[in-house]
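Given as structure tokens, the chain that follows is alone and in the form predicted alone.
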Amino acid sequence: MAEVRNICFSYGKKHVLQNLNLSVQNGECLVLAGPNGSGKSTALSIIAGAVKPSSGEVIADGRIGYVPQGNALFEDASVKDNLKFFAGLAGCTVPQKLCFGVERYAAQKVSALSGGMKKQVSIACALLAEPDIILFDEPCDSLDIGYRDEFIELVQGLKSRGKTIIYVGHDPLEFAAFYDKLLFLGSDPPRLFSRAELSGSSEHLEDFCINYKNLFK
């Protein structure tokens, strides 16, 4: 479970987050949506503990795994060494089988990988210690369509194991299959929608995409 209470954050005189509140239970996925600059990535960074809020508090019940928007890997090191490093930080070992089959290119330097492969390694590193709360900041960026399908299966599996997921993404097709509620940060105050309000039946994907896009108008 993860909860944010009255979080505020400013860059200088610019107020990015004002009294943000959210709550996500075990086995749930909350999507943070909104236009660029609405504070989605900042909110994830605060929940992860990478950024300190101006005020408010974060309550995280369990270990956090964080996939940032940018590349947090060591470019001059191999995939294997990156995995070992992050496993050491988390106090765990590197399993033989990893998501996306990342173990297949463990010997390669990160700098030699494509953008999509780097994203796969980042996700694998974040999941090494079986975190209870997983923060995804645009995880499908640079991923091929085939790997996006695999990512959807990955998230659905995480939810079935009771993981708490907070997700930032721009394409509704990425998260339509697994989100439970959506918090739109592009309004004051932010608006919270249930899956039923935006999607209705899971078969009506076109309706969901239309409803999602209408939030930005």
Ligand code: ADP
Contents of the next structure:
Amino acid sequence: MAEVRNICFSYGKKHVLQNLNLSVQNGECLVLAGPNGSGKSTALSIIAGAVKPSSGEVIADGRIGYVPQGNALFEDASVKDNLKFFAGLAGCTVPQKLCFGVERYAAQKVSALSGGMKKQVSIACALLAEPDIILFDEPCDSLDIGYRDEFIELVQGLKSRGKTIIYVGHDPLEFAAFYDKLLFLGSDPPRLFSRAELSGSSEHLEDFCINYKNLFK
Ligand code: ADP
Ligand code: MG
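Next up, can you give the form predicted in complex with the named molecule of this protein, since the form predicted alone came first?
Following is the full complex, with the preceding chain placed first.
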């Protein structure tokens, strides 16, 4: 479970988040959506504990795994050493089999990987310690379409194991299959939508895409 209560945050004089509230239960996925610059990444970095809010509180019931929007890896180190480092931080070992089969890149330097390969490694690092709460910040932005189904299955698997997911993404086709509710940060105050409101009872993907797009108008 993760909860955010009345979070405010400013960069200098620029107010980015004003009294943000959200809550996500175990086994549930909340999508944070909104136009560029609406504060999605800032909100995730606050929930992850990487940035301190000006006021408000975060209640996180368990260990957090964070896939940031930028590259979280040590570029000059090998994939294997990155995995060992993040496993060491979390007090766990590196399993032989990892998501997306990233173990096959083990010997390569991160700097030699493509953007999508780095994202796969970043996701694998975030999931090493079986975190209870997983924060995904645009995880699919550089993943090629061939990995989309595997990614969706990965998130569905996490949900079925009771994990709490907060997901930032732009393309509704990424999260249509696994989201439970969506908080739109592009309005003041942010608006919360249930899956039933956006996808409708007939769950037509096309309807969901239209409803989602209309939020941005
Ligand atoms: P999103 O992820 O929704 O695109 P961000 O959380 O990255 O938005 O950014 C929210 C706002 O904060 C934007 O207006 C952005 O320009 C500003 N911002 C982000 N990071 C910084 C920073 N390090 N210094 C100053 N302003 C920033
Ligand atoms: Mg962002």
